[in-house]
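Shown next as structure tokens: one chain only, the form predicted on its own.
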Amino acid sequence: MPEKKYTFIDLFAGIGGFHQAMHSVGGKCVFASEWDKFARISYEANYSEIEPALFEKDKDGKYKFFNEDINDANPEDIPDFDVCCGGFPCQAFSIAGLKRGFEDTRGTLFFNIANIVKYKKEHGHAPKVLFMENVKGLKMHDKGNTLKIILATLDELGYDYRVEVLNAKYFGVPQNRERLFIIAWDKDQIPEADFKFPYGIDKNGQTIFEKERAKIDCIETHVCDIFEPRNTLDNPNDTNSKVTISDRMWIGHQERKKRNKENGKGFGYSLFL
């Protein structure tokens, strides 16, 4: 287990992405939160061991650091921490466009972040570090106002930043998945930061800080990598040995996307040679 170097918390959590990363690099969890109920029992299920006083119980049987709903949430009784992470989702801003900063961002679930931080920074422990992910439309979302807003509010509380959409294809994953990373970091605690994201891994397990450099260098991984390396296959060279998916599934999956497609979504398959 990596030596305990910082806290964070870990705000809709799913079923601990965050956690995951964080853990491994010598993050303490004090504080978790998501309301989707099978989430949360895989959410225990995978952190129970590493982080135990994460799932203590109250003398009414109510858990004190895994909260459900954020809403609920008081931040007198989250317990200061260094990093909030956080995948907000993002709803629609409803006056977005007004350019009110902090007042702006009320009723919607970034707002909870914000008050968090609010919170801990009037009462003299300010997060260090913010470190939150979205869709990678949110930065062309209501013309690019609702981004604004959620940075304006960030400048207000006292953070810079730096924004960046990042493809999770260039660190090693076989899934072609770009998100939006928002790190912010406390002004007064952190005032010279010179951060820069990173936006791939090359073969030799290096970090890429040059976009363009990621596309050519970057490690290459394939499902089968992960699920059925082809050192494990009978005949791992033997091009006409594949394995696949039934008729039906197959039908399924064209439908599927066929329908995604008409209503303007775009969930679907892509086939990879």
Ligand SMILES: C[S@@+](CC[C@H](N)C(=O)[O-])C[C@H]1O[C@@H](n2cnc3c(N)ncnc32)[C@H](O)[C@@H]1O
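Residue numbers count along the first chain shown, from 1. Rigid core (definition): largest C-alpha set, two forms, superposition within 1.5 Å. Everything numeric here is computed off the predicted structure, so don't read it as measured data. What changes on going to the form predicted in complex with this ligand:
- When two forms of a protein are overlaid on their rigid core, residues whose CA moves 2 Å or more are considered shifted, and Q254 is one of them between the two forms.
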Given for the second form:
Amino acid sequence: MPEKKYTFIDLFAGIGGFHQAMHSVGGKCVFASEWDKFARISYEANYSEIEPALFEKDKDGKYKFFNEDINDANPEDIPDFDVCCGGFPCQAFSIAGLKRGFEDTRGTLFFNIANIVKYKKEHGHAPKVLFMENVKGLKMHDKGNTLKIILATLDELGYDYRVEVLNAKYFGVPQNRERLFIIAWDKDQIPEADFKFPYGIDKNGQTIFEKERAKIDCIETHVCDIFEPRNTLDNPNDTNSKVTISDRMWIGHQERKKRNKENGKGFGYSLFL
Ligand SMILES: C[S@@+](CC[C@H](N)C(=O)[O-])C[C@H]1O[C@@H](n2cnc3c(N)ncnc32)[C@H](O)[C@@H]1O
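Given the form predicted on its own above, produce the structure of the same protein in the form predicted in complex with this ligand.
Now the full complex is given, and it begins with the chain already shown.
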């Protein structure tokens, strides 16, 4: 288990992509928020062993630090933390064009992030770093207005930032998945940040910091590289198998593939033997 060096909160936590990464580099999660019932079950299954305190319950059996709807979270009840992680859903700001800052974000889920940061800052515990993820389309969402207001809000809160679109396929993940990342840091605590985005990982496991080199030198990963070894799986003929889909679903997949092919579409399952 890595030595714990800093604390973080995990907002819009999903099944815990941020948690996985932050834990691997010494982060201790002190608060998480996710409202989807099934994502919560996965999240707890994934992290209850490495972070048991996160799933502590009060005397009424309610989670103390594993919040459901972020709108119900009171910043006062959130433990102080160093880093705020959040893959917040992308929403337009309705009062665009007024102050272009914190007040313009009210009523959106980004406001919840900004509000927690504001509260902590006003109470002398400003988070050092904000680590946010969104769809690539955030750049042009509402003609660029949404990102403009987010960045103006960070500025108003005293944070400097960098924004970049990164692709998972250059980081050893077999998926062509582009996402926009915003890294922001508190100027009072980190006045001279020399932050550089990583663009990929090379074949020797070294970080690539030059955007153009990522395409050429990145480690190549295929879907079959990440599968569980065949000999560790259940017997596929066993109808109680945990990793085998039902006969009905399998027939459905085959029919959909056939239909798509007939309609000139390539979408469907593939076999990895
Ligand atoms: C883009 S996903 C984030 C995925 C996450 N980074 C992961 O690794 O799985 C956004 C998540 O925000 C959650 N969400 C949306 N509105 C929420 C709310 N009001 N309170 C808490 N979670 C919310 C959704 O259920 C969804 O899982």
